[in-house]
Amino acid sequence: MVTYRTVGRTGIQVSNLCFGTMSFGGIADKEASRALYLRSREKGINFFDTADIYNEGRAEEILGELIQGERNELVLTSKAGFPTGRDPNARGASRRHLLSSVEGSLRRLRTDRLEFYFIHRFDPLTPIEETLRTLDDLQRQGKILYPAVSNWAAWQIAKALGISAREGLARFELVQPMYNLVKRQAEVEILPLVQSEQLGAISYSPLGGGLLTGKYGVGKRPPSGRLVEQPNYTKRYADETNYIVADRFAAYAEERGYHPATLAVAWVLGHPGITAPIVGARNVEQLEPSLAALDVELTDEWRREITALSIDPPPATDRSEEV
């Protein structure tokens, strides 16, 4: 069942699962989106995640029109940064650009405030003391409630974290990093960083991008799918090592009588940095498995026991020896 925790010190009360909407508009069509909306809210999911990239603005426009009647009951978020179109300043996180996504984002959305915003991916040329303050700016406006970052590395948040405290300015509240079994770079220094400074974590991919759904192995691939369809998404997931770590999580959900993706969901949920993984899908037959995590009670050491069929990660400092 959904139970809520607070996002960080914000006092914003929030389900354990985020909705992720970027199959609204693209491989969910409007009825399909309007299904698996109502699916999540009928578990008693409250938090929303989009984008202004997503479909081209439509994800966010679909999840607007469904949002209707209810929106004082939800908290959403939406994003900033990658490129919505071919004039060099629609990308970013410069003042300029910012202000004129969010009002973007919030006319798309029909709401006249996100709980948070997040800057998509860390952008160099900009100094991040700009991009903060624009932020800030968002914030006393009250169009956002709460800045957060999404795709920045420990030190580029920390760095932020330093910079809004010397300076008055309202901080990032929440991170968004991707985290599965075969992806747990996080738990090297974004998650302990988090759980550090108080701050909230909805991690995305905790799938792989279907990569442990059971579907995928070493050999074995589905005739459609993200690993096979996008070039971006067989890139992240090459490594062969991946697809063998595919191979055991599977044969052991299968031992237990567990959907894979289920205990993939259940497993990035376990993390205590983590607020909530953000599920998503093409349709409400391919999400219930994901939403069935939520009835997993898995213990530390059940979490202990999934977590050694993947390769840890190094340590920050490389002393392996040390820990």
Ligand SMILES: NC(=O)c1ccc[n+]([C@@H]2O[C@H](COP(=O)([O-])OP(=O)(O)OC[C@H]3O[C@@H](n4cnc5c(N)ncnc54)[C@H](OP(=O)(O)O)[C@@H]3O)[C@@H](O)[C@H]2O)c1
Contents of the next structure:
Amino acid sequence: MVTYRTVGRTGIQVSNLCFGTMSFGGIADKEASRALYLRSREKGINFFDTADIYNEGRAEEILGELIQGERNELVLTSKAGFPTGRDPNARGASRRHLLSSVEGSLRRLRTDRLEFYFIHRFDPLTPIEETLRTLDDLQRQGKILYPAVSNWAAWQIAKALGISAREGLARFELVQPMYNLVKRQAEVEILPLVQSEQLGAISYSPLGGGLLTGKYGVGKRPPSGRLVEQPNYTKRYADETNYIVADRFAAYAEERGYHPATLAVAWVLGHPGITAPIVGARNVEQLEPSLAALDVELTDEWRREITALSIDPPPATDRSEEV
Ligand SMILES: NC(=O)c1ccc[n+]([C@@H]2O[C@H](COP(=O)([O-])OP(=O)(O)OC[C@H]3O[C@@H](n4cnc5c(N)ncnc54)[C@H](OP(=O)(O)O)[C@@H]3O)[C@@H](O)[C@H]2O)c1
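I've shown you the form predicted on its own. Could you give me the structure of the form predicted together with the ligand?
Once more the chain from above appears, this time first in line as the rest of the complex follows.
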């Protein structure tokens, strides 16, 4: 069952699963997107993640159409930062780009505000002060309710939190890191930062883009799917160890009578620093096992066993011999 959680130090209540719309207008056509949206709503999900770049704005347009009539019951995010065109200013976290990108997102989503607005990745060309001041202005204008950040290193987020406190600017209230059984970097610095600073965290790729669904393994690839079709994902998960873990994990889940996707999402959901994993799918059939995670409470023993199937990331300092 869905439960509702407070996002960090805000007063916003979100479902403990967020639905990610990266497939809308791409691998999920309008009809499939509608079915995914309705199934998520039926399950009690009130939290939807999107971005300006998802399928060149089509994901936002489709979501914008679907939310009409119930906008006030929803918590929406969007993002800016990845290139939306060839113009060198149509990217990054500059004042110029953020002000125009947020207008585009609001227009496509047919809404007057976004609950959370993510800087999609670190922009080494823009001073953090410029980004934070712009987000603070957008918050004062009511166009965004809270600034948020994705794919930044913990030191970059910590630096930004310090600047916000010093300058009296709205702080990042929510972070969006990648996190799954084979991509556990977030455990080292991001999630401890989240817990220490009482931030919200919604993590993406709980299934490793499909790796942890049972269809990938050593020498085992499906005829189609993101990790075989999208070069950036093929590269991201290329290390053979990932496929060894995927095999072990699928066998573990199947022995216990669960779809691997269900336990993969439940494992992320059970981390005390995570507010909600963001689940994604191309159709409702794929979505069901992820939604089923809401009805699984992993025991500490299962959690330890699942974690032990993968490789612990090295600690933040190399010195790890003392316990
Ligand atoms: N901030 C960021 O940089 C960032 C990056 C990525 C995603 N996100 C957000 O997070 C959301 C979720 O991320 P994600 O799509 O990477 O999550 P994911 O759950 O790791 O991967 C979803 C993909 O796995 C495959 N899949 C899902 N369920 C399956 C099943 N039951 N059986 C077989 N295959 C299944 C599908 O791909 P195939 O059918 O192609 O195999 C599906 O598109 C996105 O929609 C987006 O909102 C954010």
